[in-house]
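The chain that follows stands alone, in the form predicted alone, written as structure tokens.
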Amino acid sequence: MTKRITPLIVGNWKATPQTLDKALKFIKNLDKRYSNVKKKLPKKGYYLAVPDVFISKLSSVSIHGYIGAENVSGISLGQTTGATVPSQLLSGGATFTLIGHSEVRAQGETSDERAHKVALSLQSKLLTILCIGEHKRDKEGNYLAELEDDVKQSLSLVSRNLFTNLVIAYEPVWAIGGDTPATPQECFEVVIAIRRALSSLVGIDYAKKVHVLYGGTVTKENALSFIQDGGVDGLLIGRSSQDVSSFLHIITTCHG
């Protein structure tokens, strides 16, 4: 199996690094090394979700990547303390946001809250990466139906014309930060389920516009196998995106 598109390589910095200075040094080092790669690469070949406080500065210096947010609120502009709305992310330099990461869900995010986040983000024209993933697998395959229901609930407020800015990241919770990722074959069966759910919502033509990523213990050793054999259009990377050498290796390999 070959990749359908130029892959989307997305990093998630989570609560790192410690300072803006370290974040700026990372981006400048990454871009310098990216420029020196001997193979042909896209002008912009990576996406990085970073802490909100870093977005404006990093987006102004990043040459070869897109800077985005790790989450966004599902509220409209107004009198709510401590919330960031999509339009504010855009004006601060973000081009995309993650929504529904398992670590955010574990903090209490509900399906209704997630649905509002996704709808508002897409309406604001942010590239929106919806994260889904099962906590465990059962031999009967019931987790596939649960994942399909998750997709349908999370997109219940989204009109079909907005699906061109939607990306879905499959991150099995049991694989995040662990030693064992899903296999490309396990990933592929979930991709089929995701596209089935999307097709039921908006039809196959719109469903095809949605890129699907894999995340969960992605390393420089296994990254390409998910692109080639897992049926995905890119990767969502945690720890390996926090190291310049590892992240660059994945970027250049997958843009083969």
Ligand code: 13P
Given for the second form:
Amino acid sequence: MTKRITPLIVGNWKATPQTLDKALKFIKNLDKRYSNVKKKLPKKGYYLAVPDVFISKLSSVSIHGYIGAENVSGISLGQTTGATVPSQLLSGGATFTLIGHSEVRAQGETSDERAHKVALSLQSKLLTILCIGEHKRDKEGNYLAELEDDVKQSLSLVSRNLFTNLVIAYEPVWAIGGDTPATPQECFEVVIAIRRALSSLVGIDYAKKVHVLYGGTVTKENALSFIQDGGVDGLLIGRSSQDVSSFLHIITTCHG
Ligand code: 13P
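Target state, the form predicted together with 1,3-dihydroxyacetonephosphate; input state, the form predicted alone:
Next comes the full complex, and the chain you just saw is listed first.
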């Protein structure tokens, strides 16, 4: 199957690496090796979500990628200690953000907070990657309806003209951080459910503008199968984005 768009390859560094120095070395090494790849790659061919404190420095040195945040606050600018709002991230060098990652949800993020985060992030012109995923699957397929509800609720405050800057990442929680990814077929059925939810929210024309990614134990061996057979437009990658060789391998194989 040929894909209609350039795949979005997004890494999620989570709480790594330990120092800014290590982060800088990683980006410089990645960019150098990216430049040496023989295949025709786009000028900028990867996205990396990193700890907030690294964003400004990394975005000033990254040549072939976009640097983004792993989460945002859904409150407005003002008197809230410890919050970093989307417009601040943008001015600090971030071009995108993840929202609603299962590890953030596990820290107590509510659906109401998530809806505000998504709306504010899109209004601030950050490319916004909303993460959804079931904890486990039931034989009756109720998880599909739950995922559709999650999409609808998380996007309830977003006007349809902002959907061009929206990405949805399907990350089954049971596949994150382990050794068993979803199969491309399992991924495909959720992509259809996500597209159905988007269409019912804003109509097919706006729904089509949204990119859908897969995440959860993506490796250099399985990466391409999700793009070829899983119906997604890209990948959200944890551990394999924290190693230059595997991340570059995934970037080059997916840019077919
Ligand atoms: P792994 O690729 O390490 O399973 O992590 C997936 C993830 O959480 C990306 O956001």
